[in-house]
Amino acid sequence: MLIQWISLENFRNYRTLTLSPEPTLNVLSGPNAQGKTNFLEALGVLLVGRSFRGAKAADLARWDAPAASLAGELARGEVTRSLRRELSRREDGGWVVTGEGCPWARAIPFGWQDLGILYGSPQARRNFLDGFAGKLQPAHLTAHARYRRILARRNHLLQRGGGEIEPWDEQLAIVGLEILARRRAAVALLDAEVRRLYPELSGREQEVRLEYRGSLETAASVERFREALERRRAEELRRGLTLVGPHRDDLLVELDGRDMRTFGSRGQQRLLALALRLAEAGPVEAAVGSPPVLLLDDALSELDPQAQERVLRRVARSGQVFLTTAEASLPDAGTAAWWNVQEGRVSEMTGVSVREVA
């Protein structure tokens, strides 16, 4: 898949732009908070219509502009699709993001924020796997919407006494346990990627290995799964919180057999987070039938000139690639597109040098 133009309109701090990348690596290169990091938020929410950064529809809009929108084309072999998304406010005042999508359209984001797949609170970690399982099956996302809702009525009633809980415990072994049998498959193929991937980028042989700790037996059923609501009923109910499923549980990240949660510099788990996302590509592009577009904010920072061209000379070959970065320039990693970002306006640059790694 391929982004054959992007025309944005009052979006962040671009007032208006119109561009044509190119397939392979796009590097967007300037000073900070010239509009770098929100470019590739607009790429973004052009393909799947909602920010990687988790920002808000009102916070996407031009300062004081009453609506904004995005438009480009995709390319799937002779296959074109033209997208747009529409900003506006609604009657109520909030905002809303509308405009349909197209399903074999994937991105994969990397910012600083993945760090926290690594170092953060285990919720980071689902999102994590959530959101990779939702990029290979998309009823994924739709299981997971519907079970919070049964959760927070499960937990209102506990909150109340208990009473008429067992239909809430039936629904939340049913849609729990496809929650988890999709996210174990996605540990699956993580997995198998990232113990390939990761010795690449960091040259050298290390093992990393990837488990899903969860608070059921693997081979849980629904009967199984209230029988452990049904052990931990007391507590539960003294707490008002659902201490058993898919929203208790956790990853663990292994490098070399130490916890990366709490274990390894920061250029060493920067590294491994980036070779985590990295690693959803491979199966993406299974599942869809064409590569996702990968959008690595600021992805080199932290990281030796020697890992810099392991990781440029792997993106380098992973079809279009959009990477932002402050330097001037970076390590050899080929045929590269250059593009100088100021102050909201992207442009061109040519006859851009590489510096030699030593």
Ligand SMILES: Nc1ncnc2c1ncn2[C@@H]1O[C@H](COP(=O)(O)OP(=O)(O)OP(=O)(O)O)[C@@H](O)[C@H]1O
Given for the second form:
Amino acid sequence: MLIQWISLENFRNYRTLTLSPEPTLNVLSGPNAQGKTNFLEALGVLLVGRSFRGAKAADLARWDAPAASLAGELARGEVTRSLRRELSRREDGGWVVTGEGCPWARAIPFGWQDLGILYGSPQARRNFLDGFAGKLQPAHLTAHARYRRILARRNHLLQRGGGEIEPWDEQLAIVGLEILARRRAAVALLDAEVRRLYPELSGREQEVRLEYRGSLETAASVERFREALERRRAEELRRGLTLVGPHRDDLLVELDGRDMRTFGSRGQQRLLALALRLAEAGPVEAAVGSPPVLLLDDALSELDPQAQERVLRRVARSGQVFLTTAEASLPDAGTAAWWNVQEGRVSEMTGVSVREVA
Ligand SMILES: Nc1ncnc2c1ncn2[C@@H]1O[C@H](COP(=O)(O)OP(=O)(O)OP(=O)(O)O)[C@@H](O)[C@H]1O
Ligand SMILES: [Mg+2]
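Take the protein just shown as the form predicted on its own and give its structure as the form predicted in complex with the named molecule.
Next comes the full complex, this chain leading.
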């Protein structure tokens, strides 16, 4: 899918900006603190309605502006859709995002926070998996929200001595199994993609392996789930916590048999986190019928020049891509469009030297 144009008004450090990006690789370059990440964030909010940095709506409007807005047009084949997002303050002082999205709009962002997929807590890896599963099937996110509500209710009961907990066990098991099935399917898809992708980016024959680490066996039934809960009932009551279910699970990421959560070098972790994000693209394209828009924030930093070049070659054929960099030139990126970002303004650069790497 292609963003045909986007316009920003009072978004972060932008006053007004309208831009028609290229349908391929768009490199946004400029010094620190000029608005590169903010621009990617605007694209993400326009496409999916929220910030990939996890920012609150209140922080997205330009300081002191009473409101902000984004508009644009998204194309999939012959079909185009208008997108609109308004960020405004309600009477009670809270901020809301309203407007019009598109059911098949998908963005895959990558930013420094994604390094947490490798070295962060299991929560970061679960969020990654749930986000991916949600891009394939939005119903996953609804089920996940329902699961969290059941879990909170059940924990509350455990903290007050248990009470009528059985109906909650059943609910937890039913929704929990739904989440588990989608997560396991998501891991199988990512595993197949990242196995091909990582060696392509690293330039070495290396084996990446993903494995879902669950607190329940693969083919668990509602009955099995409930038995597992019952077995840990005493401990659950003591701790006031639900100890079985997808909210306790993790994702193992191995490179040549080593756990990269613990043993990855900084560059390896960066490249692997990027590969995991890029691995989302193929299955998402298959699910919605068009390649997602890639929003790659500073995706080349800390990589050696050869790895940078391999990443650029790869993303140059991944549909519409936005890539930020503080560098003034990059290894050969093929036919990239270059945009210069300076104090909340973006201008197209012509005659930029795209340095050839021997
Ligand atoms: N709500 C806001 N209103 C106005 N300015 C903001 C707002 N939020 C952030 N900024 C400012 O926008 C500027 C640009 O931020 P951004 O994160 O886009 O920089 P960047 O170009 O990505 O820099 P870097 O290379 O350091 O990552 C920062 O100086 C930041 O303080
Ligand atoms: Mg930035």
